[in-house]
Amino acid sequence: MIETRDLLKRHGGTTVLEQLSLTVPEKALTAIIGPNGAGKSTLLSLVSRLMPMSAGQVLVGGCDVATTPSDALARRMAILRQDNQSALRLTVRDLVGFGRFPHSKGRLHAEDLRHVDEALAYLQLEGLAERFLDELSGGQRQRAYIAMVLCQGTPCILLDEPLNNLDMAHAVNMMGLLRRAVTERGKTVVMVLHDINFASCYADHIIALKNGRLAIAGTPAEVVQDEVLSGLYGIPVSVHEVQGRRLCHYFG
């Protein structure tokens, strides 16, 4: 479980996150939504200690992120940021193998190689394993980076806009894979999403941020409502139920 207590982040004189206290349920898929500038990516960066907090506390599995040793933290959670492109000429297999660093310290053993092969298969990348990253499409590279994160073998996975560079079919496939990681493998997956319909259809829990504060958190049924989303985004949003799923229609 991830918990934040009175989390505060300032950049100079600008407050990006303020008094943010929330709980992310364990073994569930949580989507973080909200308008641009709401603090979604900043929240992930603070939770993963990629960015120092100005005040407050973050607990992951009961461990204080600020004081937990880096190697221990890397065995508890993995993060994929938006700016995940590598300048190195790597094969897909090499990249995925980097996910084992917290366990292998750069020297892959038989167990590490097993995890690499499993991650490649899970993301349907076996046929691309020996290809270089710069030879792949944007969507294929995104899948390779997510395979690297899964290969790390952590109970908690943080993903910042994992559907970037994916077309509609690949985005649906990716959400299905992440849904299975929760259902079949007991992972705790937390992701920033811009598409409310993906959040509604695949998430167990939704956290909505606005202006650096928590607007609402709850199940899709509680969050995906006309008045909630209209107030969150400042535009008219109409929610309809289609085949048991709550879908949004928005217009200017």
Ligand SMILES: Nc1ncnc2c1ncn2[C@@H]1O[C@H](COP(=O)(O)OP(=O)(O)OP(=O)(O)O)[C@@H](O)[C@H]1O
Given for the second form:
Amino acid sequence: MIETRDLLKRHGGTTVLEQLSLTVPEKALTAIIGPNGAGKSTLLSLVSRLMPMSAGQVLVGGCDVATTPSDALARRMAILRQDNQSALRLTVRDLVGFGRFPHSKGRLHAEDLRHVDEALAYLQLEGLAERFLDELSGGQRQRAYIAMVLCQGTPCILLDEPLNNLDMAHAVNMMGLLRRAVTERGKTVVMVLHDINFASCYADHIIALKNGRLAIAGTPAEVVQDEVLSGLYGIPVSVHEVQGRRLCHYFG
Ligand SMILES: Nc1ncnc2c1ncn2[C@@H]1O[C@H](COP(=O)(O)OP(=O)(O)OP(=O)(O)O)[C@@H](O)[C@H]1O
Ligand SMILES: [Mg+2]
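Mind giving me the form predicted in complex with the named molecule, seeing as the form predicted on its own was just shown?
Every component of the complex follows; first up is the chain already shown.
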């Protein structure tokens, strides 16, 4: 569904992403991993056209992102940025309602309100719906932003570090919920993750970046390997199979 061809991004004279040709499978959960500064957020920003590319091409559902009208793109994909900086004097319900903008153009109809209520319920935010964002904890606020993204009802969802600020229970819950969005609703979910064990247990496909290039892409069984992860992060990593799942151990 998403394909990049020879994608290149320069900031001034510095190349931060190059020769990036990859395919993100449709109706699957793809995790993007790699060290800090590898280019993960840059990749999501280029795919969603939040940032212009220096060269190359991005195709989403066969359409060239560079020439797709903004409203068509907004109905096709939604993105959660790594650093959300919306006005905090906004209620959770209003924030989630903003997610309907590509459909409602500002005036929420009954159908939009139904989507808002559904997203609030999906993220277990009903009790916080009337609270202002600056009255929430970091994890609660993160869930509100994710509700806003899901409320857009797009077939493709890009999430940059969605587990930030979530405790282990909410992180597991969030991964389960995104997994169901793929399996039950046929969504294409692409998420940047630092926790390799979550990528290993929940993703169908993993893309690893290093120094602005593709390091490896494949199934969790192909990517979650001692040598691959040790090479990617530059520290010793050992992978163990526990109850059929590949988990990595990387400290001590
Ligand atoms: N506006 C900018 N000007 C110059 N360099 C930039 C700019 N934005 C990002 N970079 C550089 O581009 C590289 C890739 O950044 P990016 O944010 O994509 O990394 P990342 O993989 O998302 O890292 P992290 O895990 O820390 O979020 C980094 O070296 C970063 O310093
Ligand atoms: Mg990033």
